[in-house]
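First, one chain by itself in structure tokens, the form predicted on its own.
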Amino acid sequence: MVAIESKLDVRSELFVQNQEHYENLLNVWRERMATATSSGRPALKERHNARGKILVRDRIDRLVDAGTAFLELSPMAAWGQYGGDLSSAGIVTGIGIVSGTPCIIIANDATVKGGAFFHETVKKHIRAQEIAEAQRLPCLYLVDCGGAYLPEQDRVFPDRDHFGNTFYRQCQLSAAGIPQISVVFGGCTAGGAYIPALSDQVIMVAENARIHLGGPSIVKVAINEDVDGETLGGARMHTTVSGVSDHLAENEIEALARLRDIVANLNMERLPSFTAESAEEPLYSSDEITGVISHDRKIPYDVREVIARLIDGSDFQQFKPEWGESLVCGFAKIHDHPVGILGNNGALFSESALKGAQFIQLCDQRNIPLLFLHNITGFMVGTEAERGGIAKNSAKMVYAMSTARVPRMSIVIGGSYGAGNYGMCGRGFRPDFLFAWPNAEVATMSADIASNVMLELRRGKHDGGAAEAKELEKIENDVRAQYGEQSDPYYATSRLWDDGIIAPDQTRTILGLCLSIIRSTPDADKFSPVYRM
């Protein structure tokens, strides 16, 4: 390995401008993160606490091992939608260490729309289950859920990837030997009742927890029976009469302690992960990354300056450094975990695409996880590029990336446009983890190019004149507004096009956590399912 020699001048005017610009982006990110993770309105949180219930993130803090990290996923899901009333889509998901075992945690937030499932809630729930399946992580459900949000039923209930798919996945995970354990903290009605009912083990909290397919009002309408909620589906009844619940806890603290005990006895052995204790820090501070990223997308920068601030000892064995230079490829380590890195230094030409395809195949052969750092306008266009076979050569890179058997991770560190997003393992290619920085943009093309394309198409239909000039001006304004809104990183993360927006100086730590999980994932064997009945 040869350490990257940084050429960054931290005293230059450009570095200072870049850092000042990025600090403004980070201030917006911090403010929005604080809002998104603060749960529901103060009055709803007070009512929640008055019932003897703990807020959702406090439950998670009490559940995970002391001093360990909880990697929260998509904390700004549903941001800017539903009038701002659906903080984190009403559900908290992430990876945490419980009794020494890494687990997926899926926790409803009853202070946000009663923990009901909206379109984004379902999508976020399913994404957590996808990660659990890929990495063989036990699923711990902290259930406080009113089921599907009825006014949204057409976006939540009937389709293949709607609410029912969460239950299908839960069954498949259990059948694959991946434990499914629920703690019920509040009312679970209709679809919400199936989360614990389909679990391998269930804990219910006395007085507050309830499970029923139809609540008292539905029972009254359906069969004209008058019954209170506790009698119909209370924790004591389900633990002592129906057998739906396996354990009764007198309060939430006891329930979480019981859950920790169950996880401690899962016998979920994982492969030893490489230790990160001896990992060398990068030669250059991660705080300098914000001075690397250009405040103007038209000003290029060298992605190696970013890589040098992410990898152990800044040691980077670059692959084909003098060929296909617009794609930087090389081998490195992050927290002692080997990784093959692909980063953009401009548009992808045929040479760059072929180089990328070969490098991906090398990593696949050597069982080295892949990391894609997106800052890509796309594959090169034009007569020369087409005559040089860019269509076929870019397809080779897409094919190699799509069929690679090793884990793949993506970080959108700048723009990620068009087929360039595809070649660099965008969301459609199901990377194991995908995060974005606050300056990220994901779109078919930039607003400048999109508006010019639409204008050229329209000009071909008219001969000119004042009417056309007005129409063209409106088209340009509309396209720029649309692309400006839809390529915004918060628009993307709101719709779960990524697993969350992270700060540049968090990236090395988060990648280390993800690589640790990936590297310790055992191979799947044949397991027998647990039959609740």
Given for the second form:
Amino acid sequence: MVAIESKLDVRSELFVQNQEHYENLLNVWRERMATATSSGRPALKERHNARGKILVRDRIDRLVDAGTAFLELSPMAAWGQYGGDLSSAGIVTGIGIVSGTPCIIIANDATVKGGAFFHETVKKHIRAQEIAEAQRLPCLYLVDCGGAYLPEQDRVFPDRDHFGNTFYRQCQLSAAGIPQISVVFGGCTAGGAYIPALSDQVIMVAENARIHLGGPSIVKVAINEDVDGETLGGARMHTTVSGVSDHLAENEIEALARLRDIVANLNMERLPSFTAESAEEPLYSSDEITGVISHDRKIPYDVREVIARLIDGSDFQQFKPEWGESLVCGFAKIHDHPVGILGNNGALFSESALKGAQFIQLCDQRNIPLLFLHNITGFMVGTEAERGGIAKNSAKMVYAMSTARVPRMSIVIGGSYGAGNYGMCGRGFRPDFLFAWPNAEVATMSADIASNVMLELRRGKHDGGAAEAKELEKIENDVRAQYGEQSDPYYATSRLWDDGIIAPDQTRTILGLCLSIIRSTPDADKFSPVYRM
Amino acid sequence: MTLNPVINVTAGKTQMPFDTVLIANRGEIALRLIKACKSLDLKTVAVFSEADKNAPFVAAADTAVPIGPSEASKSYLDMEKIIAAAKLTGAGAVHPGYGFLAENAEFAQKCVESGLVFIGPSAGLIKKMGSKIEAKTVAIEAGVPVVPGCHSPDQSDTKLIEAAAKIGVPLMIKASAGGGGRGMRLVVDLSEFEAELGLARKEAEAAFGDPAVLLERYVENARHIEVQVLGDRYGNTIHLFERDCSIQRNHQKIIEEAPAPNLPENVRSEMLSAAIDLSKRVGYDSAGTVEFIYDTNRQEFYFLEMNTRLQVEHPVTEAITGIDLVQWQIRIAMDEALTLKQDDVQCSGWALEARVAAENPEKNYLPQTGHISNYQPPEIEDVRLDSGIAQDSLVSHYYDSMLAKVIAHAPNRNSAVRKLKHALEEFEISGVGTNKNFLIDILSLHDFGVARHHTGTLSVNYPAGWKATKITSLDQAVAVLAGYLAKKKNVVAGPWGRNGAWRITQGVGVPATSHFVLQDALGATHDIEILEHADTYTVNIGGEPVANFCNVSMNERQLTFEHEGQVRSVTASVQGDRVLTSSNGNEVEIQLLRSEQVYLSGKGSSASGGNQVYAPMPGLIVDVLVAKGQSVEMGEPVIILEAMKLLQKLEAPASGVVKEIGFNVGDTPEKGAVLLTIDPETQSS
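The block above covers the form predicted on its own; next, return the form predicted in complex with the partner chain.
All chains and molecules follow, beginning with the one already shown.
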């Protein structure tokens, strides 16, 4: 292969201007990330600690193997919603190494609305289970929640992808041979009780942990029985009497130690590619990526400058470099994992789409995972394009991408609009992982085009009479406001349209972590579920 | 015409020449003997016990014969087995080394009777000089000064009490057949004499099977100086100068040097002459050592005893004279005449030896056992290492705790001391505790540096026993860092391990915290937090920030880091959870454990309270001092355990009534076995 020769001039005015612009975006990202990952209000955290409880991310630090990575997913879920009070949607999910085994960790944050389930909490929980299923990762539930958030019950409880689905998935995962282990740190009432109850193995922490289908107040109302929480569903009772729990831990540290010990015996082996060794660093620093990305979307840049800063040794074997040039395709390695990269250098034409389809098929044949770098305004429009069959040609790329059997990952490194988002493997096409950069925009079209389209539609309306200037102005303002708000990457990540907003210089590391997971997933076999006795 | 046959003119016998030597010993001295045999083109046969089957000396010999179980009494001390091994392999000679059968006249005799050459003096000489009383008589006859004392065959109380009064105090009661510090009692007040005499007799009887004792004036501030002699079967006798062996712990030598420093020339030459006179008088015909006690106050020396064998500390003499003592021992045993004349023996430079032993000098030299997990001998010019161990060697409780001898040779004493310290600092032994730091500390003592040391120097300088330099939390943090870096590499390969404790939030000031539990040498545990940010590692111990390290790099043996503006390097070895760091001889050992190793241990297994006596190491129960149902006070000795030739008093951990005794006298419990249980509840008043 041949290394990409960067033409980037780091002393150019444009480079400096681009970096300054991006630094502002990163400052916003850093501030929001820090806020979102700081759990609940200080007073709530103090109360938490006073009960001998450890904060959720500290629990994870103690759970995972020292000196190994933890890939947190969607840390800014629910950002800007519910009055800004729902940090990380009250749940921390991610992939971490426990006793040498990569696991999905799903951990409630009791300092955020008591760890109750909101719409995004459920969505995040399910997304983590989805990854566990696809990648055959054991699920470790650090349970510290009171069940569904009742005022939002219509958005949390009834639908097919609501709370009930998390339990359905737990059963299915267990049946598929993917261990489900719970540690109960706090009170688990009603729905919350089913997370441990449906787990293969359960650990409860003395004093703090409770499991009951109905708490003391419900019991009083329902059957007029006076009972305290500890007697009704305490850790000791469940471990020594009911058998709901398998292990009693004196404190949280011991509970986490016990969980590590259990995971050590799960016998979850991955394919050897999980431990791909020593990778060559790119020839160019990832710090320069922010100087590549144009501060103005209208100024194009060469996506190969980005690719050169993500791949091993900047070594890139281009596919059809001189045909369909608006879609850059090529083979590379990231952290020693082979990967087929598709990146946009402008709108997709028929040729680019056909090239993309062929490249995807090559990767599929060769068992090479796909990486889509989105910076796409869409597929080409116009008479020439239509006469050239852009509709069927773009569809070929969508077909190939949709049915490829190899793992797929997407990074939204710029705009991702309309059918371009489809062709480049947007969220609807279920890529194994999808992350966005702080400059990402995902929408049917940009705010500019959307307002013009809406104005055209209004003008062409037959029954509304001639549009007045004032009305047109309002339409334009409304559409711009709507698209502006909704194509903001934080709006997207808040709603779990991605697995998180990441900084450009983190991208290579994250891709390495993801690749070593998706390339080491063993074939599913036949397993049977574990029933709690 | 008949020709007169040309025969060796010998001391009256013609001896079969031999080409194979059986080495009736183990460890470093076995290797040393094999080396000398090889230099004389002799084949060697090693004999080994079960515990030594993988020892380096077994591999070094041309042939090796197993001679039974690990206990020395059933292997290295079993004369029949050793002679049978010699017969089996066709060995013509036996070299006994030191210890074991080296000064056993019966063995020397049996060898000769079996047609084997015993490399050493004749059985008669061994017997004569082996008896302290007889040896002293010979010394007096030869005009060699002896310590005022009583060496009487009359062992009656009356006789000994009378003699004690004449000698005056302080005086020493010694086992007549003794050695190695056993059966020795110091009397500082005559009124205590009778009681001490009883104890000394008892100890002598137990240790040597003979209750006979001798009395001697106890010389305060005494130095132990000995003269190496070499004699042949033709009446030639030379000396190879003297050695100073005054640095002793529990009456055992640990640092020796040649020549003796700070010794008036007239005393030195008188001492050398006295040694020659004595050797000549008995017709000494091998390598031997005449030991003297030197009274620094009176500038007088007295004959102590003669060792009819090769000494542990012989290498210092070899270093200053350039003469191979073992070679000459063998050549003399081959009936060769000593071609060296006294004038050929020159003293060149200074040599010092330190005995590295598997023992804990902080705990009354408690023997240590284990597997040598890391072994790096010093590689320094003019440093000799006589070692019996190697990487992965097993150090068991069956034999003497000495592992190796480090010998430094330099033009003068100061350089030799520096060189020996340097060599000890570079000598890495992990897997078993050693006295290395203790030795380095002794070499740094002022008294030793100015050669004003004597046999009491260690008790003067360490009145409460030697203590290792206090390990600071910074030292521990350095060890934690070394352990963390080594472990990190092994947790998981690939990006999940390679990127360290990576977090998506680390760019926003929320780095990951890696958790461990540190277990120190005393078994205490501390929570460890390690925070990695950019190229800096912060180590917290027990929740307290201890140190920030940057510019960190580590290879197989060394950790380099910057701390508070200083770049430092320490040697670091990490085996599993065990981390050993050392810089300038200051060693830190910790266990860096995962939470489950600490918090889950003991859970689900039988309860263990503070009311049980465990075997601290495998050994032999020689005495049980209490009976079931008896009341004991906390701290009262309850069981005597013998391990590695030392008796250990095990004390009651609590006051109460003895509930159960798990073993009897003669049993050999494993390490950790519950020997005795006390019921604290039923303590009788």
